[in-house]
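Only one chain is shown below, in structure tokens, and it's the form predicted on its own.
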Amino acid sequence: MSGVVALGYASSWGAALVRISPYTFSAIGIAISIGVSVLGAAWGIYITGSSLIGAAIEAPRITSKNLISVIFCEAVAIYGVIVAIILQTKLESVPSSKMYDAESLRAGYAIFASGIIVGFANLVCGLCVGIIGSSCALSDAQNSTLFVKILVIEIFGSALGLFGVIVGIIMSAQATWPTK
């Protein structure tokens, strides 16, 4: 325990932390990847699902045209299994004599903190675009005209999750562990 202390971690959440796994970290960081890109997914698409049912007793004409909104949500769960994929090829076997050596630390919160980022950005976006794409299926209900203009801002609240996958991309290519 001295050697913790000796580290600067002389609170148990310090010393914690360092005694986790970093693969513990990364099945974690992977984890959230995809689950909380599916939970933003699913929001959206509960909410644009909900208003374009509404809004097509109304007018019928708008529900083959509106399911965009809804394909638009469910990208965001593929941006989250997409970027879960890169960060599981990073992981690779280290002995357990480097298992806590500063390279495999390193490694391991770089893939927490890219799975994370790509998570809560696709949680974001999945809100955004399922609030956008309510928001598209009420007003072309009542104005056509409107329908392209909204889609076009919906196709900005969607690039919040590319936005997330690039950021997350970046944050692993800093995952390399200690060689054998």
Given for the second form:
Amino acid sequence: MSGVVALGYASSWGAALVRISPYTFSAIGIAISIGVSVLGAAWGIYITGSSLIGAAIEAPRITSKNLISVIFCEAVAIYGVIVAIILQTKLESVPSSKMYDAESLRAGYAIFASGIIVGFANLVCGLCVGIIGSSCALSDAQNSTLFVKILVIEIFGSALGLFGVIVGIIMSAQATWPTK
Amino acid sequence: MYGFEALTFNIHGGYLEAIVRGHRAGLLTTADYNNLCQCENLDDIKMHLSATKYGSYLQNEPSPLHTTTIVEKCTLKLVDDYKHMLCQATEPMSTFLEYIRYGHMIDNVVLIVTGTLHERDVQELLEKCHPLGMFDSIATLAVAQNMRELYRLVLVDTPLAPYFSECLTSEDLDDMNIEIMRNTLYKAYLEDFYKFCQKIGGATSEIMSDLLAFEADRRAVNITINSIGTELTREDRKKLYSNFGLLYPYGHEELAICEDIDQVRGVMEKYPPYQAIFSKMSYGESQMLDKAFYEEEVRRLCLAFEQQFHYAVFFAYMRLREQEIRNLMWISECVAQNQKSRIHDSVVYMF
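Same protein, the form predicted together with its partner chain this time rather than the form predicted on its own?
Next comes the full complex, this chain leading.
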């Protein structure tokens, strides 16, 4: 209580925001990191899978090679799981007198931000890889020399998710709660 | 939202789009046509076609083969592909696919009415109808005496009913009125299809607008050329032109007053895409016009496949197959009548 009075917010909105428990922010961050990543992976997999199945009817040889596109999308979901696990190990209990200290709030916000970074980076990465995978399957069915070239595009696309994971993990490394 | 169709198109359309692209890979190439052009008789043609996707449709035909059998079996493959796609499609793709067959329905209606006028047998006419344009109660068309009866007895229950509002007269059906009826129906159909594609939006509307505009302009030119020297007045001729396309409205004004082919050429050369077509023909030559239009149409249809996540690939595939069947019919006729020197007059190569 004394910490809030010392900060001296003029608006009640500002006061309300800092009164939200940092654990709320952390929990939401962890949920978003896994939930939105899996959304991106699933979206990508259905985009590429439906085209792959249809194209494989006339050109059955493309099935085994084009599963790589599905694997790239799946990797995005795995990134989300890994980061969620790392984030939840960063959660520590602090005594309620220190719960609204600046350092506590910072730790909560760090975990929240890390979760959002990873979640949304993986969402768009999954979409990107899925759409390219769909075009890859259709082009491979027409002309098999195109597969490797389009795969290079997909690899660049999947690097986007990796960027998100790296920044998210660095962000969460500074989520240090105040010691008792 | 235009540009973001890739995100949601595959939910309902991904599988069918992949299937139609697989079918497109099975269209005959220039190498196949060269092989076919060197055949000596129809059995050779059947043998060459057995290596293509038509193989399973032709293998059980006994020799001697007729050209009509070859064309019938190839059309059967087209119909099978179409029905396979139609039964798996959801809205709005199923409505889009239904629109593709209305053109054939109009042709069938006109075929039966004309045939009845010339006192042909209804069964014989039904066999000549295009299978994609069949509907129940089509045989009842032979009973009607004028257009109002035609509408009231048969067509009010078909999807063609809304296209009849402009041509409901009590005049008797004779050759000229039937042609006018065909063109009026087709005009209403094209305009309806165009509005539907605009409503779908996105890449579908962009590509289909281009394809349908070309179709509308081509029909305008053909109507003009065919009605030169007939009793069709200028106002009647203008009523048959569609209200969209590159030529609308100023080109139509000029085409309506044309009295010979050179004047038509003068009008068309003002529009760059058509100037390229007309420049391939020398003055006074109109036989090559059909082939030039077919070639331009095939070029635009092949371009429709360059983009993904839209419905125009289905329309393009159906049209390319129909062109291929026309090619096969021409090649078979030339081979059967020993006129192989004329084969290249009318074959439009695709890839």
